[in-house]
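Presented as structure tokens, the chain that follows is alone, the form predicted alone.
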Amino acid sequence: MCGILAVLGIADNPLGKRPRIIELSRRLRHRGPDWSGLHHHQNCYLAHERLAIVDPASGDQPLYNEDKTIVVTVNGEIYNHKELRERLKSHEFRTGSDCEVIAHLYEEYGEEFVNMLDGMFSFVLLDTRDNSFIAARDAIGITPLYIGWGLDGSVWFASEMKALSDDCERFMSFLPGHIYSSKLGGLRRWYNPPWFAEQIPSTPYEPIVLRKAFEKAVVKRLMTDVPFGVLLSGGLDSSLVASVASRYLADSEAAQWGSQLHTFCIGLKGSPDLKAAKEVADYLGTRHHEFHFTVQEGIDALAEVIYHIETYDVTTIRASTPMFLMSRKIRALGVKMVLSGEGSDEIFGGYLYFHKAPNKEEFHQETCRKIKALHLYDCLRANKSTSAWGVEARVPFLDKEFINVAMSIDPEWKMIRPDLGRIEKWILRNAFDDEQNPYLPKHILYRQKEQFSDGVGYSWIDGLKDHANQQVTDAMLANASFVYPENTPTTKEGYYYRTIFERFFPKNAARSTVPGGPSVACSTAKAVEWDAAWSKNLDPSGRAALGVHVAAYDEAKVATEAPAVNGFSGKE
């Protein structure tokens, strides 16, 4: 995963801006520590901090077309770049980089080429022939991108907020599935799948079709020239990623670190995830790396975590901290890329609150809302927690083609039906329930969901709450609406994270990039309406799903504490 920065249309002394651009680009170097690139043309700059994964020797950026009139800086991976090169045989490629196709596609097709890309990406492209430019972000928002505006009329783009927040009068998160065009003005959506309109699909469930689509999504993400591994929590999603990757590794193009697939897990000693992950790793025969952290080590890292992930959302911070610590250990082992299981719960209604969905229509609409919001929560966490240490996370569940298959299935099949023996994500579990050639042990395949922040050890969240209670007084929380009138924190934990965030990002525009609203067990605000009791227990932990989670919070305790937080997220 790389870091990009682009500043276009500088009004005053563009040449004198070069040292500042280099300084700001350096703020992204954790994302791409392998090389730095900078292109300057008239009043425009394109900067790049590279994490070399495909073609490490010659794929430095920015990238160009044949005569260097088209310049592009890209963060991401284009999985179908070889097929696209076949359509561009009249073009001469300078590198083996998967991202170089973007410059040539623009030259061949103009601005309407973005939907041809299969991958995760954020890019800015400058056409020096007329000084026009475009910027685009992948369909779901797996890679981060921000857009900002300077007082001099300049337009800014950056992978992370920290690279433009000081210099822009206003900035915001760049919408996923959108393109910005200087010629046409403003943002327009290039990604328009059938599910986006939230109409109820009716395609029958075919287990083998779903299984093959997911296997294809995993295999295409084995495109790498450097060592990689799989983040394995022992839950369903990460275990399926590991199972499929290990099954197809020998026939893939992946550069590998020895003959075994490497898997990684982190948790407090004795946590549910560590035990389950080891069992899966032993079953699959992977080279497993188990990392431990203490509650105090996590607390000590909070400020650094919030600086890197650029949010004050409670669950995102809870789950990002162990992932941030694990990524540091992974990078220390020489690994640059990992596969991860984000997205499955949004697509299949895997969060425990989906047990209370009143009908298939509301079930499906909630999954649509969850997918549309992924860029603010799980995608943000997975990308920035790993990129903080120069590690790239790839997420096969968020493959465009796989999403289209999964979201076209009649949601009646996704409904949680205990009377029919269907638990959450039953259709995914059933698709990989192969008696002849098993992917996973049965009890792992049908393990109840644990959100990542819960699965690393329940005492992690309890420890965070205790620490926040020591830092934030009752008087501070009582006055929260005056100190933080926008997205007012309603718990001491939320207040504590907000104070750290505001230290790094004090502008109004920064706090507006973080959404809010009531949530229970990672639900959207709309889904809180599904159960009247939830309004008394607005906490994003899976244990807040009273009567569903086997380790649910004690209801009497909940009635007296009644915590509430902003946002929804969390992953196995």
The other form holds:
Amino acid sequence: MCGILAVLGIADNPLGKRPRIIELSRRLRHRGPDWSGLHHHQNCYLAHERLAIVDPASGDQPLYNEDKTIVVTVNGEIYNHKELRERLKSHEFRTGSDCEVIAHLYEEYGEEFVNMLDGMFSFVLLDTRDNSFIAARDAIGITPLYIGWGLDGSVWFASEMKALSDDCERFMSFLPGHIYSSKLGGLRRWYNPPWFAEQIPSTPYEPIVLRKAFEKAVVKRLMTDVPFGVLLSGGLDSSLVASVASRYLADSEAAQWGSQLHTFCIGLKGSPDLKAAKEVADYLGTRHHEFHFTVQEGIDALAEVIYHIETYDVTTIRASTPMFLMSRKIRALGVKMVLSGEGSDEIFGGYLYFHKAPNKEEFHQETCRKIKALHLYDCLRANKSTSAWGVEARVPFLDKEFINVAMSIDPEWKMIRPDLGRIEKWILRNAFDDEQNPYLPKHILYRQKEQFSDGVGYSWIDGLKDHANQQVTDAMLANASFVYPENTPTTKEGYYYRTIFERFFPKNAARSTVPGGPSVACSTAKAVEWDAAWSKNLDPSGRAALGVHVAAYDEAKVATEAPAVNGFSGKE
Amino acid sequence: MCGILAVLGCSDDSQAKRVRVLELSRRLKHRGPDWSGIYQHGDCYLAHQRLAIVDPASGDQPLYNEDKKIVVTVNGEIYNHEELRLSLHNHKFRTGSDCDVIAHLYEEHGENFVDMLDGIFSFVLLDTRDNSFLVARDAIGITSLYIGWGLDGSVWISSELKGLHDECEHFESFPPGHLYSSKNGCLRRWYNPPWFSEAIPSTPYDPLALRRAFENAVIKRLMTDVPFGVLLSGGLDSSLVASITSRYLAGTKAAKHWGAQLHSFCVGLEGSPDLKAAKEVADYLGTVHHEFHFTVQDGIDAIEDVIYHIETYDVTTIRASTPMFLMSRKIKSLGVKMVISGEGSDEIFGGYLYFHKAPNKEEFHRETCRKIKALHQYDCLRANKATSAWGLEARVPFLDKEFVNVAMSIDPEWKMIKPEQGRIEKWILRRAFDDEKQPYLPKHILYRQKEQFSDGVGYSWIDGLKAHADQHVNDKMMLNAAHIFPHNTPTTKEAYYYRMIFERFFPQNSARLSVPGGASVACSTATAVEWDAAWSKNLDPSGRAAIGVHNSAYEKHLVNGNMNSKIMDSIPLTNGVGGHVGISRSSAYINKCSSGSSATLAQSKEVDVGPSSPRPLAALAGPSIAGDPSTRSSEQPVSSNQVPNAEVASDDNHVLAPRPVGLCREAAERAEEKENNKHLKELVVWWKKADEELRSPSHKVKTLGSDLLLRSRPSATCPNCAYAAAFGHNLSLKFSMFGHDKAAAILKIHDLQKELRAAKEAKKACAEALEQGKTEGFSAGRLVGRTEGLNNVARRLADGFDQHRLDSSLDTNLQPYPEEEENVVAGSDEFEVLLAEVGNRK
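Can you give me the structure for the form predicted together with the partner chain, which would complement the form predicted alone we have just seen?
To see the whole picture, the full complex is given below, headed by that same chain.
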């Protein structure tokens, strides 16, 4: 990942603004520790903090077209840049950077080229010929981007809120799949896949097609000129990524770093994830790295985590902290890029509450909603907690083509049907159930979901809660709705995170960038309606839906009338 | 490097305090990006940000003894940790970290173990049994460390100022080689080497002993579990480091893990001297060489960051830190975590140009001692903080404890710069590595004269900085400088600009007191300013002030000596024949600089900038030059003294050529004075041409230089050119091409007679000129003095050569270089042609 910052249309003394822009851009330096660049043109600045993954030697940004009239600052990876280059035969490229195609595509096609890009990206492009600019963000919002407006009429774009929150009167998260054009003066959506309308698809499930699509998505992401690895929690998604990556590593350009795949896992000592990941790593023969952290270390990092991920969402913070700690260790090993398993739960309805989906229509619409909200939750977490240490996370499940394939499958197949032996994400598991050449041992392939924050160790969340309880008194919580009228925290933990967040980002606009609303076990507000009991018991963690975990099914026999003992039963 | 922060006895063990300590410790995260640790014992906090170099997997800090009663947070590397471990065989170690020994040594030996450590370190050790603590910093201050006191009675220790400056009522730099013990509540020095008393040592110079000592120092520093490289500027010090490293790399553990080929790194503006010089060395050594280019704008954009990181407002330090800071980022992005660097050599061996003026060996030695003691405020601070800003560790073999002992016990007589014996700066170091059979470096690199870091990165760097500062600091601000900054008042706009930034980050009084100030010339200590009366009048922190002592400057003396003194005064630029006078610590590049037209132009602007803008030449050249021409002949010994210096020319191929260029610029300026614009234009054209030519490959330059010289000589307006061509040029051509040794040999063997004849002829020409009366700007008397000087030169060279051969018989043989003889002869012919021309003119 890189960090970008663009300020366009500064009204007074644009030259004098330079030191300020440099200072602000520095706030994004963790995202791009390798080099920084700044382009100044009249009243516009494009700044860039680079993490060099492709073409480390020459690809410093901003990037230009041939005559330097078009300038672009990009955070992202364009996986199909080679094909695009082929198409731009008449153009002369200055660097080997994958992002350079953007300037040339614009020259060739005007503003309509964004859909041709396959990858994850946020960019700001300045056309100095008429001083117009465009900004765009990838389809799902894997890369973060914020837009803001200054009182002097300037428009600001930044990879993270911290770079613009002090200088903009108002700012918000830049919508994924959208493009902002100064000519038209507004945002419009460039991403229009069939699933977006939330209509119910009918393509029958074809395991091999799904498998091939996913394999392609992983292979694409092996484009790298630097050492890389896979985040392996031992769950289905990360194990599949690791399995596919290690299978195809030898033939990819990433093999220059050795054909043995590096895998990483973090947890409290003796945590379920560590055990599960070790098992998978042994099976796949990867070079496995285990990192241990203590609850105290996690608590000590909280303020930094919140500063980096820029949210006060409880589940996101819980899950980000171990990832944040792990990223530091990964980076310390010299690894700059990791593949990660985010997105699968949204696409296939892998969260436990999907057990309660009343019908395939509701099921499908919920998956659509979840994907659309990914940029506020898991994408935000995966991106910012790794970028905090200059590590780039790539998420094959959110490959544009793979989503199209997966979201065109008749949702009937995705429904969880214990009666038919179909647990969550069954169609994914089944697609990789290859008897001859197994991707994973069966028991891993059909293992049920652990939420990230539980997998790192059961005492993690309890530790967080205890800590918050010490810091937040009952009186404080009682006044919460007055202190924080918007998205009022309902737990001491939520309150505690919120106070930290407000300290770093005190503006109204900042708190509006964080989603709120009722949710159960990561569901959208809409899905809370699926079960009447849920609305009474809004624990944001996955435990509330414990009643639907197989382990809980067993228990449910014992305690049917207590469907959710506030999440402290079962696995605890 | 790692970052350490310790708060001891703050009477506050709340969560809020812990969060605050964590927050402050995060300010040192750049030093240790790999992991962080905090240990709390009551109201004592030890925090650590780790850069993992040795034992990355398990060496997270703080570190403990067996029963966790003794806790220690360390920034550093203990090179002899394996031996120390052996001496602690009854102890059980928890990690493979080299710093693990500290806790155990304390357990074993109490507070008196620090001198047993060989390496670089700053640490805080907490003994929880009685809540006492111990703080120490390495001998020279290679790692940075600050100590502060809070109003609540707490003692704060931090690797950088930024870790503690907001919380302490008073803080200061922790003196290197010292120990702070809470038991007796005071600092005491644990480092007591023989040289510290500044007594004059008498051990005779033994080249092999010096060589061995340095090799050991380098080898020791190859202890690493992560990828590493060397910073290679192409100068003597870094080249030696690279050469030894690549020679001994193969056998080390480092090589097993990361390949036996050494990585070397160099930074510069595009086309800068360092890049070229480093490339040459890298090619010779066969390293994997990485060149980084930056633009002046890149550098200026980084200034704030640099000042924030290095925590000083010292002008030369900031100038030199910026390229290093930028380079460190690039190095780190390649995955390299440790580099070996050449700092310290100039202090130990008296490598700075002002050492030429050392009046005697006692003064020389004491100045080197003072310089070493001050290293932690200058070069160590720069090398440590500029690299640590990006999580890169710099190791400095020249400051190895044992090596310093060896080098500082040598009779300083040997270190004295004696041009007449062919000894340029750091001659004993060069000689020690002059191995004919298995050469460490090619001769011309081994005997190349000093370049200062900030000049070597490119000529326009410092001019760019000054121009930028000029835009941000106006004259009114300068007028008030003494009121705004009563302590260490900035005297230039550049200094004022840096100071503003510094004060913004570190507004406390203690912070500004932590930066050294005081009189200095070309990096000298205040005491050494007394070596030359002229210096005290002209305190430029950069090396230009000492310009009068660089060989190229000697040549210039000839030139300037010839100038009408009135003109000299009105054109201070003449100092800058080389162009960069006043810009850098060193004048080494002066020659080349002059060829940069932009540099020279910028320079002319600089003249108005402030009092510091130097006229060192006029000032420093000594009475023989600056005085009235009529007195010249009586001062012949002085001038002859300078000529030989000119002859100890660096081997740089370009050394010669720019002089005519500079001369013509003088002429140009004189012409301008006379409002002779047409002439000016003509000169500028030639000057630019020369500039272009000079950038072409070196061999061409040799001939072109003189060619241009001839062509650019503007008829009668610039007799200096002709004069210089006749004398300085030819003679220095030889030396510049071949370096002192070879040139001396050649002279001795082939051409001494011829040279003397030429000198006589020149003398005759001068006499003639004298007879004809003084032509415009042509001081015949001076010329005569020069000519006789030339005689002396020849004689001295002959002597010097013999002495030289004696010295070199240790491990080398001075060989004549037949393939180069031709050039010399040709040069002599040219000399005669030029001479004839002078004669004709007259």
